[in-house]
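Just one chain follows, in the form predicted on its own, and it is written as structure tokens.
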Amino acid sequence: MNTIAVINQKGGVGKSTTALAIGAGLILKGYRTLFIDLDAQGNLTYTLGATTKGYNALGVLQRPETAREEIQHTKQGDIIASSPALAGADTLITQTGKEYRLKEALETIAGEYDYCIIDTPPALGIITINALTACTGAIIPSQADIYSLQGISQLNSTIETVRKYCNPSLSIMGIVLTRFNGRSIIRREVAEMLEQTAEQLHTKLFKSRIRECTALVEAQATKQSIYKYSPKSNATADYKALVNEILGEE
């Protein structure tokens, strides 16, 4: 099982939106596909039409045995859910090999999905370590401004102490442009700047950058992904794109 790791620890950069456009773009070619919201807002538990109660996130980093138990099937795909309660994670994982609990629980079930995705709150504690030390590779999202220059920085100091002590083979697979305006100078001169960070992390840039656009919102308020919602959206073509370009098939 391929499993992808969404992240960034910087809010409001799309990450929510990103990880279930690449979910939903691999269901619809044909991959068996399991979301994992381990943000306490639960933006994509939420869009997915999951709920909250009960079987949840939070269960799988206590009782990693007790994963295939806390996936919820629904219209738009298999997700084990958020819980307002990830809010207090640090405190309440404490035990030895906390840092491993998603990754066992995924061990579980790997045989029956091609492809995890999995959304990861806006900081980098025991949450988003496990998603780290449990995934193949990560994506990150990001705006071209400089905030999010400084916060990659920061975020690659996490991932090359994770690489070293808990998942050797992790992976930048690559850094994508959202909510992106090419008619803004300083927009393009800080994706410049983001390409040349890229490099420098030993990852790339990716080609497709999803442009702002209002049908995401709208997608989110109906609860649907973008290809349903909007199919002719501008946010359709570059999410379209992005899969292809995840998969290989530029």
Ligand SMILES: Nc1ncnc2c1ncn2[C@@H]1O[C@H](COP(=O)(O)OP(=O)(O)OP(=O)(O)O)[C@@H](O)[C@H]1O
The other form holds:
Amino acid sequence: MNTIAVINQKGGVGKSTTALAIGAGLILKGYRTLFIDLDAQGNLTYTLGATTKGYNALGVLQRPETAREEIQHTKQGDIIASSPALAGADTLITQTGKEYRLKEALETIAGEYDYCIIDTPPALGIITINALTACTGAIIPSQADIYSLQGISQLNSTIETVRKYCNPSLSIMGIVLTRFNGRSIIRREVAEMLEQTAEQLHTKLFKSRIRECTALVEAQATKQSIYKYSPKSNATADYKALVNEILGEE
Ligand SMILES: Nc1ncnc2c1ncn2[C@@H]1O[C@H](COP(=O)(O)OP(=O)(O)OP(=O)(O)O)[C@@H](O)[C@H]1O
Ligand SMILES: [Mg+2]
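Form predicted on its own already given; the form predicted in complex with the named molecule follows:
Now the complete complex, all chains and molecules, led by this one.
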């Protein structure tokens, strides 16, 4: 099973939107895909129409052996959902080996899926560390602004710590530009700077850039995947290109 964590401690950069679009894109291509919503905000859980009642992802972090029973099957795909109590994970998950809970959980279901897509909260706490420890690769969504650039450098030190202590084979698959507007000069300039930042992190800026696109917001409001809601939108084209790039099928 290929496990991809979508991470960025900066809020509102397009993590949930990107996690959803990558997972839905993989499902369209016929891959058996499991979503994991590790954000207490529950955006993925909402869009897939899963319930936040029950132990869900927090239960899995506390008792990794329960992973299989916490999977919900929805029309849009399988998900281990979020719940509001996940917000307390940093104080609840403190035992020795706390970084490895999700990794252990995923090992019990790895034969059943081709891909696992993990959405993470905008923080660098125990949840994001679990996601980075459990994943084979991480994707960093970012907007083209200076604060985002600054945030990625901070993120890199967490990634290096996880590599050193918990997951030596962790790879950063790439940075993906979201809500991109190519007409703005400053955005283009920052995109170039992001390319350099990516190089410093020994990764790449994905060639596929996700343009600013209202259809994405509408799709989320109506709990549909972008591919179904608006097959001809820029976002559909951009996310399809991103999925192909991830699969090496450009
Ligand atoms: N390409 C886009 N075009 C237009 N709106 C977008 C695009 N990508 C994301 N958005 C919108 O931007 C907002 C933030 O996106 P999203 O929730 O995916 O970010 P996030 O990084 O998951 O946020 P958080 O850190 O709070 O979890 C959402 O309202 C989403 O609909
Ligand atoms: Mg989110």
